[in-house]
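Next up: just one chain, as structure tokens, the form predicted alone.
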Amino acid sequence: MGSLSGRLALVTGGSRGIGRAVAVALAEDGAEVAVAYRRDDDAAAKTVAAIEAAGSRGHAYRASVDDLDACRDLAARVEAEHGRLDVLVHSAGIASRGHSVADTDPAELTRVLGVHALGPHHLTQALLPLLRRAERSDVVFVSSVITGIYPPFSGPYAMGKAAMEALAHTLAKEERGHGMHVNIVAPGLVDTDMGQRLVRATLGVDDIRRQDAASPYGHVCSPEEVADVVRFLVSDAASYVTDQRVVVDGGTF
């Protein structure tokens, strides 16, 4: 994939999931990765020791993206603790509660919008001075599938990674003069607690690894494959390539 070695990463959602093999992967590839993670700290420093076994540099950071305050202290600190950053992956992501509009919470729709599209606004925006400094810079939106298709029942979510699509199509074309890449991975079903959520509530299956049989490939989408096109995206290999949607879903859709 091209070696990543002295660039920095921060990658939002990093504990877990999508979020945790991307963090492990940049750092299989040289670079030093910093996670932001919400309240788990064991899980937080679990991705920290895969970073640092994977022969590089972890650093963890306690912080909530939907949290204005919270994205401004997270760039202050990387900028005091680091000077400079690289590569920003958004990963952090929530699950809407499957309700109809007629029946969405108001409280639900802030919540889920500020994680999807406010908080990677605000941290973005507050990371700028630090991603503008570096010859090249790369910043990824983690979306969904569920922008080509919008089903039912899916309103919150599927407004949070329309807007997040949003934001990263115009940060590309206005940022590229300063040499920042900007992608979006746009994943469908992946085996990770929220994949196994999601799967329990609308097919009523315990264990997501029984859709494998049912899924492309013979098998759920993982993070890791996910992961593996991010580390593309911030690579070398793709060093021409910006304002890009990359569909990772076997071709379901």
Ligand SMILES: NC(=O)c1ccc[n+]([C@@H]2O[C@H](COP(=O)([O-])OP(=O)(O)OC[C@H]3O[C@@H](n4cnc5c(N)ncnc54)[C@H](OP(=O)(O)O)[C@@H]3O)[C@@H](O)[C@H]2O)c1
Second form
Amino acid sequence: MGSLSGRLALVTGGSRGIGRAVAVALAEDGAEVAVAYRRDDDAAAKTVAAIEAAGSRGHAYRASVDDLDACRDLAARVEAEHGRLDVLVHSAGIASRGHSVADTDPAELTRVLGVHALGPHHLTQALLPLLRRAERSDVVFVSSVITGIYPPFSGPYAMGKAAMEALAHTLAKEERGHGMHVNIVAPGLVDTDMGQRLVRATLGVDDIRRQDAASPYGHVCSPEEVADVVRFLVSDAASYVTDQRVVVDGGTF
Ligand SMILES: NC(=O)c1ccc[n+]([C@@H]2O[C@H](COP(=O)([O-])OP(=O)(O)OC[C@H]3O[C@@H](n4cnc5c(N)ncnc54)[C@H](OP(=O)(O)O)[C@@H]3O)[C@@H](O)[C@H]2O)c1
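In place of the form predicted alone, output the structure of the form predicted in complex with the named molecule.
Entire complex below, previous chain first.
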């Protein structure tokens, strides 16, 4: 029996990358885990198989978080099929295209803000009645080290993550009285599909592993190293931790 035994977790972006690693880590700790994803059915099925290989029960929900109705439908399905929710992890994410403010397409801005900022607000709001029912609930937002750095050519992504963090800090104060813990995890570069595309676009490097030697501790951060921080934050070991932002970048920034 893991420490999360009896708790249900929902992980957005749980089909791949950091979200998948979080889903599996929470399953290893005893939670039943549902993952939400946008379109990659095969990847979601692989995550569910990994959750079950970890000895827990897994579920997959196709639901795009940038769509208000999809968020409400997802919340209704979780309520109807499980009747509870204890842990919500917002890991769904997309990169922006690397344009300057001058050249950013308004449609891209809307899309990126939808996934990182508005979607987490809509989904959290729709799930609040369930989360409030739990004696202890946890909401973890996967942000990025980008907030506070604000490099050029990343406007939509940085704006999305800044708004996401504002939501997290606000929610933490509003919901503490309902037993909710709200925390932010802010990774640097992580070895996922998104990380791979990022190094290709910014450094012209085809294999992210070529960044290992130049990275802290001799390797690019793995999704599991981010997941280990999330599993700590939602555990009994973090029973008095809320409204915090934990940077997971090996001390780069
Ligand atoms: N990788 C990095 O270097 C890095 C660094 C800092 C922060 N982050 C943040 O970490 C989080 C996870 O990133 P990752 O590297 O794991 O990315 P990833 O490997 O590209 O996976 C992205 C995940 O998000 C899902 N997703 C994308 N848009 C969605 C939407 N509209 N609705 C629901 N699900 C959606 C994808 O589902 P489908 O498979 O169905 O498309 C997939 O499961 C993101 O929020 C990202 O901003 C990543």
